[in-house]
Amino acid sequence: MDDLALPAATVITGSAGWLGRALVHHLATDAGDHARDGEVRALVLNQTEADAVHAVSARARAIIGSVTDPDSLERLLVGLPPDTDVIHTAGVIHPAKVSDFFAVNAGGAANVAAAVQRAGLRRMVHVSSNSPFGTNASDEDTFRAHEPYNPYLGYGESKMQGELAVLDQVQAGLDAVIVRPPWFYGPLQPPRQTTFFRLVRGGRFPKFGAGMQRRSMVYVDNLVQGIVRAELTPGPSGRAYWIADERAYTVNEIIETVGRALTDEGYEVKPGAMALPVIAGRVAERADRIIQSTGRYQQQLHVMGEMAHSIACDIGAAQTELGYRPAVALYEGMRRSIQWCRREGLEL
């Protein structure tokens, strides 16, 4: 099957984020593995957000807005040929209360999908989370290409509530496909990333019991692949994909790659990790869902009580279906992301 011609517009949400940054630079550069002619408008939050695009691309058309907005949302698509394709990346992941979960990622998604609609461009694509399907009944347990939904606290749920949304509209008549990617990693990483290596090189990264919990990843170039596949691959309206790395990862391996690594990129790791039993991971878990239950998020306890968890996902329909093929595993994404950190000058 023919992929689709490259669209003769691209447009991006959350396009100053981690991901959104890595699409700018692959769309939008001549450096980029994805580089197309067309307009490429990168809706951000602020003239901070439009000059950290900038700083990736001066190409790329900056347009300040939000997701939780449609009137902004209806000037980012103003004027656009129906030849245009829209990758919606917008989310929080972290936030400061439960409800900026709803308004962004539920509330967002609705607003685009219905724009995006309206307009009647293209294609949308809707980059989703493994969260609104949980975690793994077991360590050997392996999410499948369709899975009933079981959302995972109030990210979960709001990431559900946004692919229901965009469903909603495909039934209108939108074009629209899904991308779930787990954990992902690399270049442009947030501060927490930063944090993941000072803590595996210090010993000092959580490994609940014999740390043998399954974890699907996806490196960001493969992330981005994967949704440019998604893009351009015709098929069904509708269809969702996981997009990782070619397989899941134990915790233990994850910790030991990533300090094999650290120390072949110069940096001195003391090995191990911080033992902890699985229980202290469900008394996280509870004391988190008590929190979140109170309107509020505590990002430490979040990450703690997840991590006792596998979450495992099975990439065959993408590769199948969209071609698929992640060139990058956990070892070289890893050394590729430790050496962004060093140009950047942080610290490990």
Second form
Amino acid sequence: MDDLALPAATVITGSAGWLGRALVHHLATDAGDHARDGEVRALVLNQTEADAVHAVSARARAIIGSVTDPDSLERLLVGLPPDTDVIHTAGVIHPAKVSDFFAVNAGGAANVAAAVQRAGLRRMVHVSSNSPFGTNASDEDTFRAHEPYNPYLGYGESKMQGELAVLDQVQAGLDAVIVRPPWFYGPLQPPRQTTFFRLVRGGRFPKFGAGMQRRSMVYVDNLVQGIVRAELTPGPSGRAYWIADERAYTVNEIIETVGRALTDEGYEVKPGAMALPVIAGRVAERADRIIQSTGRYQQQLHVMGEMAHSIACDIGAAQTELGYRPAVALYEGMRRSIQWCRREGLEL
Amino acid sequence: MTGPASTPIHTPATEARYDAEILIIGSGAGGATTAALLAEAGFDVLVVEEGDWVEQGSVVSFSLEQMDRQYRSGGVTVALGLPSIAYTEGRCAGGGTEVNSGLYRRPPAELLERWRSQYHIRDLDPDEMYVIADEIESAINVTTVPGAVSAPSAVLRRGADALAWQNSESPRWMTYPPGGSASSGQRQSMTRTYLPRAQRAGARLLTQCRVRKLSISGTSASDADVVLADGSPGRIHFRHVFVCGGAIHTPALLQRSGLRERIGDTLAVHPTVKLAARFAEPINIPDDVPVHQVKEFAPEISFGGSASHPGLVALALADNWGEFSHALHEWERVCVYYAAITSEGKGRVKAIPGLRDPLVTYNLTARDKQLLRSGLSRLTLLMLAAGADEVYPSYHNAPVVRSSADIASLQRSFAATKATVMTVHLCSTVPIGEHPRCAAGSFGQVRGMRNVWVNDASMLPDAPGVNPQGSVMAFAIRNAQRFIETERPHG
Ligand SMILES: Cc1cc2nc3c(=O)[nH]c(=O)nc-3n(C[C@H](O)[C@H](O)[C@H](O)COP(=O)(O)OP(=O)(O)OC[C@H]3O[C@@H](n4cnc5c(N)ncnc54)[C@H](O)[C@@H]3O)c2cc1C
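Switch over from the form predicted alone to the form predicted in complex with its partner chain, please.
Let's see the whole complex now, leading with the same chain.
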């Protein structure tokens, strides 16, 4: 089937974020993989964020507001033609407190979906995550396109509620597609990702048990491609797709590949990893649960708790139905990330 | 070989003393096939069976009456553990083959290859196994249903198709009358196939004859102590004995006879959890089971349908009776389905002096429990995708599931220790192979014994991940063929 026509205008929420800026780059600059004409509106929280978006693309039009504030969403969408698409990426992953998860990830998605529906725009692409589905039951298991919800703590619960809010609007007539990326990596990454490189360089990346847990990851340009394919492929409303690299990687493979990418970029890498018993992962998970139940959030514990499990997903549906073709895999993607960090003067 | 056989000769055991060249203990999938092959090769064969001969069709399939007459202990026995696992076994001429669902699967090629290399099974050639499988499939008439599948089976297909999950109809050992429907089949169990064949070739079958122990001296066994139909003791003298009492009673009998090394230490099962699902229209078929199976997540997880007469629907709803019981009033619109897993846990069978039945224990691993949760949740999603109005998962205090958001609370509240975990697939208590951990050689000869063989589900090296009867029969025939080659009958 032919693609939908390119939209007359494109709206991006969360556009000063990592994924948001990658989208602005690819959609609204000549260097982008999916450069398009027409207006690109970018929702940002404040002037600093507006500047960050303009640094990526001078032609993107930044609008200050928040997904938690429905009035600002009215302003964001005012005067747009009906064949406008909205790509909703705004979300929090590592907040200061658990309630932020719900305000932004659940409430924000509900507000955006309602606003798009009210404005009568063409399609919403909702960027969700693997977290509504938790972790695989075993290291051999792979998430299929359709899976039962099994949210992982506050973040997962809030992202699940976000999906459900969008699906409610689908019932009411909204045309929406859900995209579910797992752990993503690539240029423009936030500081916590440089910690990741530093841990690998120092031979201190945490590895539970034999390191045979499988992780799906997605290089940010692959993700942008998946989002654009979801936006432009005709089909019934309410579909959801995993968007990840071609296949999942084992933790051992991730450590080895990133180590090799760092070495090939001229960094000294201490071989090995910080071997931890599986039980340590369980303890971290338990502690994470307890801390979150008090409304607080501790990033390291959260990441540690998840690392003891597999999160692997099957991208077959995106490949066959959307024609999604992930072009970059782990080694190449990591080299590009490292080069970007160096250009930005970031210490690895 | 299908259709009714000439009236077979089977008599309750009454004599204090019998003699046989070959004694076969148990007349199920393993014992019946062994009996037919050895009798046809000219051996003098005596089969003893603890249960009764019950004509197929004289009892309603999957009914409570059947549970009383053809199952051991009225249907349910328990393997202790956290959670305990309830299991069922047939006890009648034909063993499990008389009461089971009849779903046939060949042993997958990867499985045979894994067993060969992991357990060092000599001369295990998939091509030869598939020649045997061809023979079995024609002997017991393995076939798909005529016309449309039943409504509960269509539920599995519809739900799986909606989710793009791989599913297929499992063929069964059945015959159908001309123009018959999907539920008009007659099970081609051992009493209709291999047992009559054995008897036509001269084998004798004694029912209501329970073997207590074998007399062993050195590397040979010579006699079996039995309990006759009237409860009095008897004795059977033999040259070779094939123990085919099923995965629980074969190791128990060997242990009572003084053979303990590695025997009974490696029980493997396919643990299952269940749910009941209610639909808008009537779907229940009390005396048959669905033929579709969902293999998308196999071998780790498989889904299928269970027997669903009202008594079993009530059982499935019992875990949260307060919330679920209303569904029993509409049992015609309710069906029971299962999620089965391949378990990494291990169990044990231990004969206890003075007790008739052995102590059975089984422990699930942490991974097994996660797989049960995932299996039950995915099966629930499938039911919603098939159009179920309400789903009732079988565990203590489970929620009624009506939407995909409700499945999140299922996942949160599920614990394997709260669930009714069951199994009907038991095996691997006397695994074969040359590997040191195997209790019998590559063809079923019990380690250290010259004339004692196992040839039933006990010998499978571990849980096959598919319905096991086809594998049990194929291995039993392979081993019987090898026995015939090496132990030619006299004159
Ligand atoms: C409810 C149910 C449903 C099933 N569904 C399927 C299915 O759909 N597909 C499939 O492939 N498999 C199925 N199975 C499993 C299948 O029936 C068994 O794997 C198979 O019957 C095992 O064969 P066996 O020879 O090892 O033991 P059995 O068939 O159990 O035969 C053992 C026989 O030995 C007798 N015996 C035991 N001890 C003694 C003793 N001391 N003296 C004398 N006799 C003794 C028993 O009474 C019994 O009749 C099911 C099983 C059950 C119970």
